[in-house]
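Next up: a single chain in structure tokens, the form predicted on its own.
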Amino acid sequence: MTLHLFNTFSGKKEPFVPADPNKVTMYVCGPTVYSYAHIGNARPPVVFDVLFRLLRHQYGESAVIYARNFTDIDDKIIRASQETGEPISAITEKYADIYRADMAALGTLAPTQEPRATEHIEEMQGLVSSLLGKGHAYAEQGHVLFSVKSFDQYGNLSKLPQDDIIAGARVEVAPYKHDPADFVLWKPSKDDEPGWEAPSTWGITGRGRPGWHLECSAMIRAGLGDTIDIHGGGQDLRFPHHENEIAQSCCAHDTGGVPLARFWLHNGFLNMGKDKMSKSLGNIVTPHELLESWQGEVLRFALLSAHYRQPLEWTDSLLEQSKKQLDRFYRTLSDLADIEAIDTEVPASILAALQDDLNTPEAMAALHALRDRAATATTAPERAQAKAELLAAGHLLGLFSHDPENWFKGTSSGDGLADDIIDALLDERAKARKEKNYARADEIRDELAANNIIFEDSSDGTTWRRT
């Protein structure tokens, strides 16, 4: 079956065929590293990680180039440095490392490329020079701006009329703009802000820094080429960020008018109650916080529980249900621990679901069917095949990467008992029972139960897990 993806640009589901099957290119907008990402920010990395895995499965691991950037120069970063007194480089390095660790805990593979904006200033200045030379940009009061009226295809991605484009730009109608919809490519820096000298050909002087939209266009061109196969990101980036990327890239390319991306994919919002989760609304929760109490795979399962283009309501109930479902899978894998899995292909039911525009709810339903088959298999060959299919399907979805025994030990919250304390208490309980000190053994049992720890005694010893 051919992979079909919903292309935001065309507004319909289309068969995906890369321009070059030996070099499949995908770019996903990454974080601005000045603070912790919230769980809504984690939806694109998880969603596009599934697509990354699927593309690697279909075209080969070495054939897929996936870039996810870090925005490490931005007004929010500068403000954080001014407020804390920390150097900008220290702030961006700290939160980039935290972001990588948090996303890895959610089971995402490392991207092929992780470009940083500050590493591509020369390429950004080259794009600005090209736009100025072709009449698509102008210099005014120390700024360089893109002239939206110079690009008659502006708005084709967002499908917004001109009035809505102006109203939705969410930028101040500044006196240096020729048109309210024009957007900044380069802006001046104050003495205490980072900046780079503008080329003399621009008609402005002094130090400045790039606009946000310019950064992604330059990083895409430097690492992946003029036209890429897939550009992804959250629905909130569709306008103005991605619309502006298209305009400046199409107008700057020497070949003239070539598309920036052949497919545009956007994931839906993550909602906290009825509102979109956002830092500006103050209704956020971060993966960094959630990982103190929940295993990363639980967060991943929850994020994949709805179709990526649909909104997803983030609740404690969603996490609890995700944990229960994963427990069922790991219980089955635990029951099959004595069976060595054989090599097998990813089941057709899983592939069919994911090839249909990453239909993860359908893939989850197929995954449950595989679990049921594994749980009821009787002969050794049937059990080996069922286990292998379950693990192959899980790998494509980024699930079941834990040893079942370790899975049930779980993740303690900051107030929970640490693993070594639990092990020590169980050793003490075993010793108390051997010495017939049943009162002490019962005390330990009650203490563990109060901390949501259950255990099972067997001839092979005692195993435990968190509830």
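Remember, it's a predicted structure, so these values are computed and weren't measured experimentally. For the two forms, the rigid core is made up of the largest set of C-alpha atoms that agree within 1.5 Å on superposition. Residue numbers count along the first chain shown, from 1. First, how it differs from the form predicted in complex with ligand AMP.
- A441: CA moves 2 Å or more between these two forms after rigid-core fitting.
- After superposing the rigid core, the C-alpha of A63 moves by less than 2 Å between these two forms.
- In a rigid-core overlay of the protein, D427 has its C-alpha displaced by at least 2 Å between these two forms.
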Second form
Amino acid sequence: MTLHLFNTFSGKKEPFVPADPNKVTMYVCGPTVYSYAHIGNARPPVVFDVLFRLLRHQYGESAVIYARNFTDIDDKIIRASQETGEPISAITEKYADIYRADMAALGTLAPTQEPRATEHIEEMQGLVSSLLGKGHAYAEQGHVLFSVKSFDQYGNLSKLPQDDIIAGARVEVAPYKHDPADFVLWKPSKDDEPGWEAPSTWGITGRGRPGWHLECSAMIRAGLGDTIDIHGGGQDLRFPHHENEIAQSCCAHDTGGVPLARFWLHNGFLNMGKDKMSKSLGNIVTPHELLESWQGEVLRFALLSAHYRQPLEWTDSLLEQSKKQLDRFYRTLSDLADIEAIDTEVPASILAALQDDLNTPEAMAALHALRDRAATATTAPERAQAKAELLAAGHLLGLFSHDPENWFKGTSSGDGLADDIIDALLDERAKARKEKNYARADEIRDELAANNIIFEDSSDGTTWRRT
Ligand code: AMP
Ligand code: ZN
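Let me have the form predicted in complex with ligand AMP next, following on from the form predicted on its own.
Full complex below, order starting with the chain above.
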């Protein structure tokens, strides 16, 4: 099976092959660093980390160039600086460091490039000059705007009707816009705001700063080139952010109508109840605080429990379930601690699930099947093979990075038998039965019964509950 990805641009699942067989380029829009990211903001980095790992597996580690930016110049950052009295650079440094640490705790690999917007102002100005020169932009009252009417492919990604485009452009009273759908490429800065002198050819004077959309177009071009293989982000970025990135890049580049990205991938929302988790609604919980009570892998497991294009409801029960499932995996790995894992390939079941548009729920089901096999393996070679397969599969998903003993350290078992102990006993019972050691199997049944645990065997495995 080859990798298939759902391309928002075509609205179809398509086979993925990079433009250059020896290189894959991917860009994911990163955070604006003025406060803590919320767990919804962590969904794209975790989802695209799985894709990054899969691409590295398929094309080789050094062949995949993955850029995730930091937006470190933005109105919200300026406001945060004015409110706290802290310099902008101190705020952006602090929250970029926190973001990096929190994403690492969620098991994401460091991207190949982490460009910062303020390091690419020259490239942004270059794009604006080019757009002005070609008649795709105009200067008005200290601003430079992109003329949406000048690009007949505008709207091809979001496929929105013109009316929605205008509504979506969040029309404020903006006397400098020739058309309500036009968007800002460059805007003037007040004296107490950061800014850069505009080139004299633009026909505006004074200091100014880039619009958000322009930042990504410039960073993509600087780090990855005119056309990249994969562009990712949350589905709210499809319009206007990604539509505007396309318009700017395609019109500014001299490469004659080549697309900005060959594949556009968008993750669904993480919700609290019915609402999208968002800072503006105030219904947020941050990985930073969650990590005080939960291991990073638990958060990662929870984030990957739904398919990336589907909504994911964030609940306590999701976290508890994720922890419980990971405990089972670690219990099995702990039981296999005495045996050395051998070199092995990632099992085909895991690869097939991920190659099917990153179907992580199916990959997790396959992971459970591997665990069941590992838990009931009897001979030393079987156990070594099963352990190796489980670890290889986990590694591709960014899981099982802990030593099993450390995983369980500090987790309290509360009253009665802890869930993972029950799981371990049931695994042992299954193994005993397989070996026809019915005496041991009965002993375990009795022990569980004495602890008020009843269980039922079915073709899907064994389920249990407390009485
Ligand atoms: P922002 O800081 O709002 O630009 O968001 C950073 C990234 O997180 C973008 O890719 C957004 O699309 C994504 N994002 C924001 N809120 C959510 C959410 N509730 N669920 C999933 N992704 C989100
Ligand atoms: Zn972007």
